[in-house]
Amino acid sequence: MNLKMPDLSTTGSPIKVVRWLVEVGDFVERGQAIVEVETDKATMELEALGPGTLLQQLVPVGSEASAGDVLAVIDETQAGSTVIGNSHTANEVSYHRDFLLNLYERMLLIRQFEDRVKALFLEGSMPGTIHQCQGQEATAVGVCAALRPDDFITSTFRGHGHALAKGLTVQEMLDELFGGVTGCCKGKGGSMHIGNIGKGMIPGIAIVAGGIPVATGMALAFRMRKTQEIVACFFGDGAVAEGAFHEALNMAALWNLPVLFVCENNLYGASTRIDQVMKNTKVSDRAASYGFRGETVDGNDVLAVYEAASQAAQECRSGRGPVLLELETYRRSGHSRRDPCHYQPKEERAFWSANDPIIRFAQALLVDGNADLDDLDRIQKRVDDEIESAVEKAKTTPKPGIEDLLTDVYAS
């Protein structure tokens, strides 16, 4: 694996290696800082994508390279992993099985989730109404696995995904979806308004493209603070057609906010698909006409999410400004409860059932021996029985009295 110097300096300028923080025959962990660089503007620390062990160092200390340039050669094959291929089209890269199998397990964990809440509320005996993400859990665990724990994210009507990715119990969200007090909300917040500050995400915001503003707000914030967090915005295609996305955007770009905008695109608003809507369906094109970096990935391979998301995250704590990048994904679900999903042609809809994440990403981890068939049984038994028993607590959870609806509250 070769670490290259990544495009950091805003005017092209050769950029020189200030000491390395590695020796060669180290080992090094994925996103531990390998060399200290400096730039026209800044000095930054470059990170390891993957873990192995240090063969090379290319560029002495004092030297300057440009973007591109290897400057490092790491070893991936003793990291005691082997590399996924079948489902993954980016860049090959070394991952530590226990990685691999965290993030399957986490995708599983949303899934199955999604599934329970489903027949919660079909039996009638969970309040509120839903908003799934079956089929986009790629999307959410792989940004979210790239991100820090102090690092933020701010989510939509459609977060339990995003919540369960970001470090959110599957028990304190039931407790909230049957509107108890143990809740992460308090019972306040519901479905729609999931959230936990102290793990790192604000409520989801109801409002469509409503948590881009907010996301600009917060990066301007860590930026004025001068801190190294960053904030991960998630919102949905029909969110691009909001002018609260153009003006963000805009925003972000002219103060180099760091701030990783992430459209999951589902190729449908509520109901209407986006070729409906837009002449470029591209939605990473928009990035270029703010003056930023866009990409467009596989929503639904979750390594290539990762490596995006994981060098976006890079240029942003960097101070190289926002990132924009496009999952394409499918949800398999309607956009609420009560959607059958019509609209959803039969091909379309059998075209992404057989591109489905978990599926594929099960199938590589089995093809390149990360796993075998007894890993995967019980990581499926560890799953439902942990939501099982979520279940049956949050049934139980006492609900907010009237002393509470003042608490809590901001005053206008």
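Residue numbers count along the first chain shown, from 1. Definition used throughout: the rigid core is the maximal C-alpha set that superposes within 1.5 Å between two forms. Quantities reported herein were computed from a predicted structural model and do not represent experimental measurements. First, how it differs from the form predicted in complex with its partner chain.
Gly25: CA moves 2 Å or more between the two forms after rigid-core fitting. For Pro345, the Cα coordinates differ by under 2 angstroms between the two forms after the core has been superposed.
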Second form
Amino acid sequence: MNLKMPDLSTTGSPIKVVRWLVEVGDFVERGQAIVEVETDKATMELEALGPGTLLQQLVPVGSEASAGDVLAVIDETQAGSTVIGNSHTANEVSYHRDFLLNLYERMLLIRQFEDRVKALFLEGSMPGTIHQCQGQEATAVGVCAALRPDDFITSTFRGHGHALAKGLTVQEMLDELFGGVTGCCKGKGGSMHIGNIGKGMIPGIAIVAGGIPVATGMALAFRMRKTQEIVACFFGDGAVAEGAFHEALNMAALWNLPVLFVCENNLYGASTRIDQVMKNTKVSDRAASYGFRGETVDGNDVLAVYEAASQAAQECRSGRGPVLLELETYRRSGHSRRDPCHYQPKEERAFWSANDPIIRFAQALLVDGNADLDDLDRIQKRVDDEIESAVEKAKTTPKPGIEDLLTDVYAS
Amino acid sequence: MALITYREALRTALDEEILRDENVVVIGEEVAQYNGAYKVTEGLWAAHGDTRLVDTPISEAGFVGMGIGAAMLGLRPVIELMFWSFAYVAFDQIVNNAGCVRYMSGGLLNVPIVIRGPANGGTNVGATHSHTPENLLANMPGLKVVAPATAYDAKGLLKTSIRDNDPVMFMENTLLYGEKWDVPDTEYLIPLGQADIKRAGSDVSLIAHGRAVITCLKAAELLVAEHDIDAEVVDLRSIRPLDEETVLNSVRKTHRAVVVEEGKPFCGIGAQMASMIQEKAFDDLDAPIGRVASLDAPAIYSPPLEKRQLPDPQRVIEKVLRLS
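Moving on from the form predicted on its own, kindly provide the form predicted in complex with its partner chain as a structure.
Once more the chain from above appears, this time first in line as the rest of the complex follows.
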């Protein structure tokens, strides 16, 4: 991935590199400032488009560059495997501390977002219905961390976590949930259809399994254009019983398409437990019947998800896809807004509470010395502040006018 | 000009668009190696290869959905349905994904897909293979619905549909595939939403689409020969978008209208036309608007009866004569 000089100058005059903020060999996060530049109008910082390791600084301090010039080379394949820090996880792979804390922050952001949205519903200020993902944060974050910024995802009616993991902002999502014209879908999609194609996420496909053929078709487009992107297709265990699942997986296999099928197996399709609707409850077994690789992974271990998804993504990218990942996880909320979730047995809930992905990961960070309590508090505060400030703005976001109702139906 | 079949017109349109735009890909059951169930794609696989003509399993929901996903990323898939009757197993994909995604994305995402195939009765294949879903699909904002009656229209409309940035449901007719019309040798396009006066007349407007246009043209010849009634035949060509002005101008001229369709009458295209005409040209009407449609039952198998179930020139003539 190259960091290019954007078109910053209104006059077309060259832009000066003032100062490098990151050294060669350093790990950078998505959105981290890398270099300070000066135009004829202002001084500003340029940010990394994705996580990785800075390999080269191509323009020395004091030199000038034009729009489109490559300033730096960042190797995103080393997002999680560079041995720079001294952190170690149970499986002996080394990760940079910043990468780990970023995973933690993303998961916490999703949890806090969902809890805040639930509170907004309870207080009666948020319209519609809602399908939440508390307890499933590691699946979204682990998979999306393994993707490149230009890869795509498809999601479902339970898409808030996927959207935040893919880089949609809290603000554009809350604005959408409040039905505002500043929302990521201009208030025309809502909770179940959250997405932003500019960030690699099509609107949530809210009919069970409906997104699986669509994702497969996106992969067909990559194949036809001989590009390197892949698509990660999220769906739940309930989708496995739909015909669209079978049809799409069969064709993806037939043509070795670069699609990563991600089944978040949370044991329940709405209120019905998985063993009431399928004889073989190991979803990853399905892959073999289509002729490709399937794997079941602890979906509440964000690093296990990240590693499995990284490997699967690499296979897809090199023409050895598709891959079916079954991520075992648990939904701590009801299926939808009005579901009190009484069908989940107490012991089962207790087991999965003890297995909560965020608590588990926080403990690992503390035990491994990658974070102390102050670090976690600081992250918590940052997340809370971001959400609270977005909630305040979202509550007053302007609503679409009646004239907006009839637009965007057709392109022409 | 060349005298070619409706089928050849469609094939030429596909061939030209495949050559013109590398994003065009034809996807469907036996469209490539077998040359298409109705031979519309004959020779195209040999000419353009596996990447442009893709044979699929019998998985309509799957490959229609895939076409939609590919279209979201800028390909221009042309999905062939062996029959439009098979679209019902892909209805979620068509309605929810092709039809709604642009709107739900706030206009950020287009779905430039064409779904095409025959949608007609009259071939003694019974109820499940004789559906005419243009009214169902035209009821979905976000979808466009096109139904050409001639080879000339088939070619020009298909080329436009492929270049259109919205999902276009393209309704053909197996009974027309072998019929011949004059088609220009040079390239032409027909805009969507532009009706065509297939026969000018002054006494009554026969408004139709698809093969019902041919029925109306035959009826018009008999009406003038036997009853001295000069009928104008308005071919809608595209049902959505709809060329209201051409329809209304015709009615303002003739003051009488009969809407003819091969679909079922209940909530049919004729109901839409009648509503639109009475709302916008009520004072121009000298008689109630007449409708002729398929008789209101699932398509019957029995050959002599199926002929009577579909509109024929005689029923059109009777309806015209009954207008006061």
